[in-house]
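Just the one chain here, the form predicted alone, laid out as structure tokens.
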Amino acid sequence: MTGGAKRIGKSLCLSLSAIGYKIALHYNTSGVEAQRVADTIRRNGGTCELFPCDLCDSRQTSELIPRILKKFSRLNVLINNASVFDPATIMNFDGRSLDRHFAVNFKAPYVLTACFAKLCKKGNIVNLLDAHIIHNKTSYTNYLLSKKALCEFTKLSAVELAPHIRVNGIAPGLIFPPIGAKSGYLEGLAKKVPLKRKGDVTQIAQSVKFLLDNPYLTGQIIFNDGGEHLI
């Protein structure tokens, strides 16, 4: 689980490891958090183990799941959940902000999914996306544009690894407000949904099982955004 520390990843990482997964957690530079994260998990008898990485670095990226095997001997789950969401323009373009978004939203997880398939050999790969991936709202551009690449890179990469390996994406809408956001900024916005309200990360977590369970579903984007994606 990359980004395990907060918000929708530390969601499943405890969702998941109630059901009996064993969870690699990753982090950056949540270490305090992913270390309660992991506290939560041992706890409650399950099994956690740390990995902090910079998925800006290319090098550190591609030894991560070796990292990972030397510790659980066998892995069939990879959860690419680290993101980052600044916002920006085109017009107000800023090349660090732009490769930034692109090394942990978008070459983080092919890096990943390559060196999964090379070492695992057979699994399930989730990819967490975003529902405004099919509008052009310009305000995140570079977080947009990352989002729709690894949208795409979800489809192409279920062809390639298939039989073996099954890869499937969630675009979550309205689970938690960007960081600094307003009280009752979800709230707000919720009104536009066709279902009127904002969604839970215990949802998210639904799909993600729902994804795992279903052997026969490979390539697909799950929208669990109460429909906004339709408007």
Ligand SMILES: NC(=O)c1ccc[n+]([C@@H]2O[C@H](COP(=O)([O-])OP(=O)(O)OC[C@H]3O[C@@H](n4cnc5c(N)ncnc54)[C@H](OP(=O)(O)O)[C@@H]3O)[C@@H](O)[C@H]2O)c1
Contents of the next structure:
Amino acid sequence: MTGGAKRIGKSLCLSLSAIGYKIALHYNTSGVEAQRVADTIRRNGGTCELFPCDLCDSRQTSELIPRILKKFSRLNVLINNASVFDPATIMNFDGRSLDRHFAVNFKAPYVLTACFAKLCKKGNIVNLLDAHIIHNKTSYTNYLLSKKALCEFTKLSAVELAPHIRVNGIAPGLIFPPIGAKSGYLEGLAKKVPLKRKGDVTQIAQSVKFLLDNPYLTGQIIFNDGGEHLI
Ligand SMILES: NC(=O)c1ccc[n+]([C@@H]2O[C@H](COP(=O)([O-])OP(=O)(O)OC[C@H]3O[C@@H](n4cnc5c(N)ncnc54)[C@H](OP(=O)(O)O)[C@@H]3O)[C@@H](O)[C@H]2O)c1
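Alternative state: the form predicted in complex with the named molecule, after the form predicted alone:
The complete assembly is shown below, putting the previous chain first.
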């Protein structure tokens, strides 16, 4: 699980551990939070090992799965959850922001997918996308482009890596507010969502479990968004 220390990643680690998965929890800057998640999992009888890595660093990224395989005899599931989400527009072009978004949100999942395929040979990959990937209006251009690319990569890798590896995506809608958002931010946006409410992080875990459990699904994108992508 990349980016497993907080928010959606943390919830997925706890939910998957609760149904028997041993967790390789990757984090970058959130060492304290990652240790807390690991302690909770271990207190509940589960297994969790921590793997720090800066996914902007291509050498560290390509070493991540080999490092995990030194601690765990096998790896069945890769969840590409870590993400950068910063405002950006074309008019205010910033090359470093573009590079960072593509490094963490697209290139790292690509490299980890390739390592997983070569070293693990079978299993499941789930990529966290975004319900906005089908729209083109945004003030988060670099983020959205990187997630659109990851969506296409999800489908493309589903074909190349079949039949032994299934690759699917989840496109969340309103789950957690961006860091620093005012209180009530998501509730305000939720009024425009067809189901008229924000989502809950446990529903992302439900979708992950569904994708892992259904052996005839690959290249699917589940929009976990109350219908937001439809409008
Ligand atoms: N939150 C939502 O409502 C929502 C909506 C749509 C899509 N999504 C997608 O769902 C996923 C999870 O969302 P989230 O809001 O829980 O994510 P998040 O909190 O924004 O980020 C998850 C983790 O990504 C890690 N990360 C960032 N830069 C990194 C780097 N250079 N190297 C390694 N790790 C790095 C961070 O780890 P550290 O903290 O350890 O540094 C962070 O905790 C993301 O892919 C996001 O795009 C979320």
